[in-house]
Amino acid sequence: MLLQQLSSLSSPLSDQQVTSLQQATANMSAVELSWVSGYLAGLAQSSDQSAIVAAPVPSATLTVLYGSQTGNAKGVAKQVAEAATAQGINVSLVSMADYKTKALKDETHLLVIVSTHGEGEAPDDAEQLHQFLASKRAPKLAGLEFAVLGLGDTSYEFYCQTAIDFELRLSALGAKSILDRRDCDVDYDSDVLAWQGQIIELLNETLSQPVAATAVSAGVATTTSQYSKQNPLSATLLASNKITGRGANKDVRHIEISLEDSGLSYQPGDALGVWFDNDPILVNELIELVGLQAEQLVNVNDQEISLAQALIQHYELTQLHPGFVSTYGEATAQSNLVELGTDKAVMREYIANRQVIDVIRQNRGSLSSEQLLAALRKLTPRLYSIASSVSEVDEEVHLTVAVVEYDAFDKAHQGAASSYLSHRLAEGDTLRVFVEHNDNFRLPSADKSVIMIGPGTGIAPFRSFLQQRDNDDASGQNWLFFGNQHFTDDFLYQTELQDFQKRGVLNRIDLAFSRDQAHKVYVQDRIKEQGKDLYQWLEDGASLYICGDGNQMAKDVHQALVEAIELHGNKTNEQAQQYLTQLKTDKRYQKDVY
């Protein structure tokens, strides 16, 4: 029986008590409800609760351990962690950035759950445990058993490479695997599944208890929103406003976008997942040009809906991976793209500025509907890092999106969810979002000062910052450093920032238009003529913070940090490395690049 139809004429409970159990259980999710059920029923068994709560903790705790770059490995983490607790299993849920390595060496079972970014980088909470492994101050596991999960895009050369390592590291110290590492790609939620059934099962029998006995030991939280990644929130569009000029290269939009009544919050730093529609024209164009209908019915996720509402919603389109070429050739008896699978590298600048569509236009072939659809990746959402502080706009939130959009083989080209903010969606229409929480990008306490470097759409987060520290009257310091390409076209939220500089509120700024004379001046290089100041703003404790392009951009920034501090410091160039190390072990160092 539903708890929504117990009534107290079916049960032994009162009137009162139906109402309270079924507020209580009201927004419980699937695990959480199993958990309450084990925990009441272990209740059950004895009339002195007081004997339930006491009851021994098994003597072996699972440790879950996550590095985290954008909040996906950490969220997969909780999930796993929170189906441990469910089956009995006493779970301690660590981030990598603040686990302690000397406890490294009385671990007895231990899963590591990790994204891999950028060129095989580690995320930045998981650097410190990463070099920590490799180092030779890593003590010897013997004793230790573990499991791997990776997070990874296969459109990257090393795809997975900081889970490798963490296995390769841990296997080298004497720990036993006990399940073989399994590394997912951007639609990784089935593997996660099937990977986190595998190792609970081989767990439980060596450490679950009953499960009333660790409920009040585990160590997991579970009080979240009810809207995610899963469940998104129905929102509404209230604004997609063009903030660059006529005589912009980019088209950038300003954002807004309702919460009401959502009960949904967020904190700067956070991002908003936004889950979009594929453009029915490219959808359209697509069926026809592999010799399919439409509207034939196809299975998605165990319903049957149309092979064009399956493009539109749920497989990805714009973004091209290796996988789809390769199998798209097989099915096609094309040598030429199976062949392009062989080299790495020939691949990777194959699909670098190609599409799907491109793919199919550029070697027509046709196709089932099962063989299309098992070619292609499943749809996800895109992040986005959010402009605004709820303390400034409520129940809003706001978005800095660059549309892409660029001429490739003679055909204008889109990026989907860009082009579905600004383009297909009109001012009233509802959308899908998201709150992706980012405990990686946090501003610090008030009275300390931040030093915010965000070119381009990197400004996003730092709108957010400066909002929040304005309605916090916060007593430390602002210091942004801004780039773009022409100061006319491209200074974004120009007046705002303006405003925050008369009233005090951003104290420094720094702006770097690379177009606006014949030698082109970035961020790194103001960050290099301001190296003076800005190595004493770190030495009095600064927050230093760097949001934006991370294949280029957050490279040059950080080596012309390295120089500032090295020179301005007198240090070595190890030294200066190190200083910065120090300073993101410290979360005095945070990024948040894509």
Given for the second form:
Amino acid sequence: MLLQQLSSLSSPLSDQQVTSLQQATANMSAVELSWVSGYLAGLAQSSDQSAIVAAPVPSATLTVLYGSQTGNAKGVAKQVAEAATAQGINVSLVSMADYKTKALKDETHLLVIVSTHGEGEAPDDAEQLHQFLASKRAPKLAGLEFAVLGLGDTSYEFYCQTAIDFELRLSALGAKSILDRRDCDVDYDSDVLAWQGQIIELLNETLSQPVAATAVSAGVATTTSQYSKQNPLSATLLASNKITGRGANKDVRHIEISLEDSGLSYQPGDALGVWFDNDPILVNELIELVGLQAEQLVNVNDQEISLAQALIQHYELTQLHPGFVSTYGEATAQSNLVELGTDKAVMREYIANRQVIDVIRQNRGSLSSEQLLAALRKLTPRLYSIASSVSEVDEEVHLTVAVVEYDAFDKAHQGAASSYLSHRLAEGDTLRVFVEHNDNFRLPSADKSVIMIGPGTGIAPFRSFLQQRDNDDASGQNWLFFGNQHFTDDFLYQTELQDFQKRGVLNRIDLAFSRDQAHKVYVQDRIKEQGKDLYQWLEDGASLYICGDGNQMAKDVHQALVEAIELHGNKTNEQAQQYLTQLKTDKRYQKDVY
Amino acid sequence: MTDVKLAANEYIKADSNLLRGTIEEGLQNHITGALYDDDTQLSKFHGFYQQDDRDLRGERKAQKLEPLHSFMLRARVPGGVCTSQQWLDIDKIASSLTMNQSIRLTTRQTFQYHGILKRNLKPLIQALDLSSLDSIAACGDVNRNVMCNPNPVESSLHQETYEWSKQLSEQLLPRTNAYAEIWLDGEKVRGHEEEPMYGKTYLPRKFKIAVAVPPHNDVDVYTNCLGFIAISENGKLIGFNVTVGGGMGATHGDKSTYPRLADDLGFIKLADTIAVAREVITTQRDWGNRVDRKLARIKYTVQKHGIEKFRDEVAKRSGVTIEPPRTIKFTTRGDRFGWVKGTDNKWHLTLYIECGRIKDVPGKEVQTCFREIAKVHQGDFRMTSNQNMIVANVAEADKAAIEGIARKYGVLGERLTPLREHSIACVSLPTCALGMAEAERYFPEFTDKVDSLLTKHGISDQPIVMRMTGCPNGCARPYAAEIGLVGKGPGRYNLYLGAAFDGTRLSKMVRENINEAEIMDELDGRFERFALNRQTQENFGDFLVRTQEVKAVLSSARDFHD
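Given the form predicted on its own, state the structure of the form predicted in complex with its partner chain.
Complete assembly follows, chain above in first position.
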């Protein structure tokens, strides 16, 4: 960076300091500048670091609270905290899970960054604070200024509901909202940047300090990797093997990706973000249907590229959102589509079983490339729970991916990322990946026992857990609940689990193969059957993990857990719920559901 | 004795608490479709083998799935007789509790199911029990299913011998309560339990009994460990010629092993039947080889001690006077296809079943056929030792209806060549763990090719006994066939020739490890010479021996391998 370009926005210095520095160095030669740089470096080394941290007259602190399930909200919170810190604001970045509620009444400036899941549910780590703010114990917050940023997905009914809840509850307690809540859809990057700019500008006036310091709390985990969502690693696909048998209804892949020499690493519980390309055949069909040309140039991220390339690499074509239906309807003058948007329930049902291409196939119309791109959402990478442990596989990362393939409206449909990984990529091809850390899904210490509930591809992180526990020679016991359709064809990683069992790593396994008998049996049924032992394990300090389908399975399993704890812990329903909430607070009940 | 290391199975049996082992625990281990290793030896005594689909082994390994384990269960059906209701039950079990959904008739007059998943074993055995069927001792080192000539033309004589075969089967069953406890939720035995005849280590090896009614040798009586040949006077059964020491199994490349035809023990009176059978078994129990399982069958025991010494021992143990054998004459080992009328005026329809496989294929809905027949049939069914089925005891009035069903589903009406009528094959790939080459899946096509050669030489009406097995254990009794094929490797077989048509002389290996083209080449020249030079009524095996194309096997211990 050249000094001439230095501004207070991109450095820890105030405007005044920047001006002084610029004046002092304006006429120096290269040799003189070099000498001065050495002088300043020496000064920096000999000075007392703690003096910098304890900046003079630290006025009010900005608390950035985040509630994150998959790590997105956490990543955003971290980014906002860093930007605020760069402005000389004293920032405390804290996960809602770690936040002491009694500190709330002393806060003066608060940013809430929270995601919403499933049917308007708060992420696990936000649950307790979310409930606390609605409870009678919540304090009056007349002196608090706050703003809320929500992350969500417009294809769900209760879009950004948790963010709305926080805003309402904080306002109800007397706190003052200083910036309108912003709700961000799955392609949230540009919205976040805009909101971040606005809020920091507002806060700058009251909170900015002349001397910036490394005041961000220890809550920010510094990642050593240079790779991120925006700057993914180009990794090599080593293998994509079907691991369901011939008779299986589902094609589930075990995928191995090389991270060799990248320095990219991960922990059990983390997810791998995968950027994917859309199916070129699908893209060509779409372009043809709307009367455009594949080669015509469009502007994406300030670059001129072909329309086909834009659709392959930059836009979401499988997951349908209401905005597309309405916008496409308007652009092609199809009032039936526009009207769908007037009834949310009708729209939800409409988009539930359709992809973008279905809307276009069933409602032919022409529009300009600009209109098309405006209607579509930007492509977002898919996150897959990592199925391996570095301690076992070294510089590789493994995934367990269910290939989404189904027929609808007499046409074959595919999931975008899963078909990319299983069909369009060949072994040896490169793909763009990054690690999404998930501190809400972590193994306990080696001496503690774990209960893992992971039907279907929910097995993935538990393969990682078992590999890790194996390599750690962990003394804690490991108990797995797994389920799928058929024993003979859908027992994912069967031989590996047999090996873990043989070697004493997997101490217990309970299996539920739903279609192997007349009545369907699921993991929650096994949990009820094994309720007594399970409760005893929990009493003895075991941690509980659920991974897999969040719509139905996680709820049914939760209900089964409540019932087991009621029955075997001799508790009321309320007490059993409370027991699980306490486990969550203690980070002993963690979920990775999707 | 204590210093000698016995065969591994001897310790498994000894430690099994009379065949219980840890089978029950294994059924509860849901992470695998297999039983514990040692229990897979014990399960045979309960009637089933653990197998896996060998076609899928490699593929499933890559899928991180264990081999597709399943079980083959063989029922105990003395003489191969079952009722219509039983057949309907057998058929329903196949459809509901097995992966293959088909039924396989065996060379020992029973049926077996393939592709039973572990979780379905208990329901399946319970369903058989409800139908008064069981699989006790259908496999294992015990007396197995007792065969008996099933074609009841000489009705009263047959009925008597059949009753004896049933009695033999019942009397020689193991007495352990293990089967009832494990499969039928029977009450557990407390305290000491005895296995009076077998003892806790049972026999050194499997044991097979057949009862023949001359002149029909369809049960291939001389290939059995113990044989009973019915002797009658004026149409009334008076006793049996007893034979001991037959058996088929051999090991490729091991000349200490060989197939063997039984020796004559002698004639016994009817009343002495069970006593003699018991003491043949106890003699084998005590004299048989328990160190080397390959040499453990009674044929080696008889060969080692000589038939005289063996006869003396049985006579001594049983207190029975064993007389010299009566003269008997066998004429054929084939089944009598089509309708035959018995002396009691009941009709019997023998239907050809390719390789004994009861399943529906387009144009030939064998499984549906027997289901429909069973729904209306007032008599019974009889499985033959040639893997065919007899619809037996049909009243004159019902004949047309039964025949109509058989024709409708394509099971009757096709012209069969005499070669096909006299041919059998074992199961082999993909389910049998021992199979080295195809048998059942390849045999029909192979038979067509041999038939074409016979046609080429104008001898297509010549009955020839031809049998194929995927391994040298010889379930389809290939060494006793005029053309015997024993699997050596994929697409490769050892060729055996020269056996007697009536089953009284074994074949000899003429070429080792040859492919189809080479087999056809070997047969082509011999068929040509047979067509030109055969004598009246001369059979193919006899011709080859007479013209010295093949050296006769007279005493297999000495001359089978030379």
